[in-house]
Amino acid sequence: MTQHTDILIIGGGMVGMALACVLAKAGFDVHVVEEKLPTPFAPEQALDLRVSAVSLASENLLDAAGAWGQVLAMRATPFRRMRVWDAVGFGDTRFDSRDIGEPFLGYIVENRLLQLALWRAAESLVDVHLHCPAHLEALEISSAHVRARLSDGQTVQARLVVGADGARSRVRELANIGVTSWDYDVEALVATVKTHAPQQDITWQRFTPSGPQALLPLPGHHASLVWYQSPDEVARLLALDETDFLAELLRTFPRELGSIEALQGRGSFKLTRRHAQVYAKPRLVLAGDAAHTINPLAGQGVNLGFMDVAALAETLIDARTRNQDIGALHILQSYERKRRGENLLMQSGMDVLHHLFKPSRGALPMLRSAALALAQNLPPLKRMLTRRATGREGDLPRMAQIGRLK
């Protein structure tokens, strides 16, 4: 038997959840494919490795999809301040929340509790039907619309597929979007520990001779540590047994980390740049990782995936306010005009930073320790900055109000 519906989404994770949760609550019927549920909560459980770093805009986003509630309800870190420093220049940048009237820059949030959180908005929306344990099997687009065959015996016909599942998208495959891809010469080591100072309030970032070093505040005593490193000495410092490998961290990490009293988790992530060529055909449409990943240096993957859910959502249902066909490409390129510029721009500058703040020797290294101190010495260059990466600069502001649809 065939299912009918608007909207398809394929992949219900934090990108494919939050479009499923905002289009059904301004009317349109959704049905989600996912391959796994999202682990339930529980306050007694370890910290994830997978956080984000979730903007002021994807913060009104979630909030509009009915999910933030949910997320401050079981594990959310605000933080006021950023810092950024080479640690063989005199480049310092400091970021402050009031610099923008803001009384937060961003919340630190386990990727899984995300998911969660929308899940459990998407429950209980009645135009939102979820298809788990499934996965995408074929699918067969015509002028009218898309059937797709689902694993679990399923077939759904709908009027647009939505690919949001992730970045090796079977959408994508089988569209035949390519994609513009290449890796990065280093990997990021990610170690969740227990600290003896605090929750801080602050993110920091330092720039060394090796590779960037991070942390991203977590609740209670406890912070994400990110060390991006060659994959040899990411394997090399894996490697180690507990006590070795806290004396690493201990040894190479700066004094603003504190003492650290236990290792909670470790691993690590290549890092793989990666565009479609279209995000857009017939009745098809790519969103988040499926359409594009960034090297997370600061830390704006999951916030672009929120942003193309708030410039898809406010696309459709325009299209339908004017009585146009959601699934028809002049519509859905109109989403990729929004979007694709902005997430190129971003990619591009991640590449800037990735190569500006790499190991290097000669100007570089000067160059960089004057981009770092005219950030800090030039207010409204620094405010710029703040606001853009809080979502409240350029073309964000539009798509963040997006919580009118609630």
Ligand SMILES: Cc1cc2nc3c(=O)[nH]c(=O)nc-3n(C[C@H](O)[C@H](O)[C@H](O)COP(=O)(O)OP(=O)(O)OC[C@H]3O[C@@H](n4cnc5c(N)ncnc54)[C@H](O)[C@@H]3O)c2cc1C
Contents of the next structure:
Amino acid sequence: MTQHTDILIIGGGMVGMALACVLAKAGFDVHVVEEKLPTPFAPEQALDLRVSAVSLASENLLDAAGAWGQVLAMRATPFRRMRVWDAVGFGDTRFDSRDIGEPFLGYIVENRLLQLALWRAAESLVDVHLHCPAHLEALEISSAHVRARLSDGQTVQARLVVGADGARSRVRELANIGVTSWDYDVEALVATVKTHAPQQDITWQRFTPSGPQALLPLPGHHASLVWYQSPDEVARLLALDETDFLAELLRTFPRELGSIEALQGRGSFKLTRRHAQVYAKPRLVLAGDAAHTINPLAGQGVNLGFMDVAALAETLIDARTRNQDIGALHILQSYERKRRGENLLMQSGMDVLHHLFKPSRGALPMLRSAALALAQNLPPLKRMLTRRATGREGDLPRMAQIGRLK
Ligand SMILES: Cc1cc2nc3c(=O)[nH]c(=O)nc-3n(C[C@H](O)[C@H](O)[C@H](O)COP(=O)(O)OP(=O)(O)OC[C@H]3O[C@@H](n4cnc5c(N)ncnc54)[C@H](O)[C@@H]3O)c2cc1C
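With the form predicted on its own already on screen, would you show the form predicted together with the named molecule?
Below is the whole assembly, all chains and molecules, this chain first.
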């Protein structure tokens, strides 16, 4: 049996579900296909390894999607301050939400809880239809519609299909959209630890000759530590037993970490930069990691995905208002024009940071310390960077139409 809908979203991760919620709230009929149901939340559950720094602009989008209240009701850690410094130079920049008149700079939230909150919001919307567990098997695109065959035996026919199915997007592959990509020479080792210090309101990142080290605060006496290292070094660290691993963290992380009482989880992530060669084809469009992945140095990956959601929803709502076909290539390309430059800029900015802070000799260490010192000592520059990182500049003003959906 074939089901008919306006928009079919493949991938019910953070980006796909946020898009489903805002589109359904705007009056579109939406079907979502997702392979795995997120595990339900229980307060006694250990903290997940995968967490994201959610910007103020993303918080606004999640609120418009009807999910932010659910996130706060589960677990989220606000942070007010951010510090970035160079272990071998004099550069040290400190950002504070009060500099831009905000109570917080953002929140650290477990990825699963973001996804779960969006699922709960979607379940309360009659115009969102969920297919889970199911995955996309085949896609047939004609001039008037797109037809998808799912693994649960169903067929869905839509005016538009959205690939929000992550970095290894099947939609992207079936549409023959290539990617420009390369692997970074470092991996991210992530550890959730129980700290002696109580809940912190700061995220920090220290650049060292062996790679950046970062702390993201988590609820209570917990923190997520990120350590960028060569794949060989990551493998060596992960092979250590818990006592030796903790000793290594205490030896190499800065004293700002304080003492660690226990290790609650550890793992590693390979880092790849990818950019789809196009985001749009007739009746098909990509969003989130399906369109781009980024070095997570500044924690911007899913924030870029949420801004794709805002731009795509705005484009589709606008097209409908003008009685235009939401699957028409020129409409979808106008979404791509809104996002490609922004995403590329952020990807390239992260690459500059990646290279700037690599172990180096000559003028480079001096240059990076000077850049950090400049940001610290020029208040207008610091305010601009803070507003940009939180999404107060650029992203939020663009979200006016989404804001009205609340
Ligand atoms: C080490 C590390 C740290 C990071 N830290 C941050 C951070 O602090 N802040 C930040 O903003 N970002 C961060 N990111 C990036 C962030 O995790 C991603 O950008 C984000 O997960 C992308 O969300 P998405 O919904 O686009 O894709 P995904 O999270 O990959 O979701 C895709 C969904 O599609 C489903 N799916 C896949 N294929 C199919 C199919 N064929 N049919 C049906 N369903 C399918 C999957 O099950 C999944 O649920 C980090 C990434 C890494 C590696």
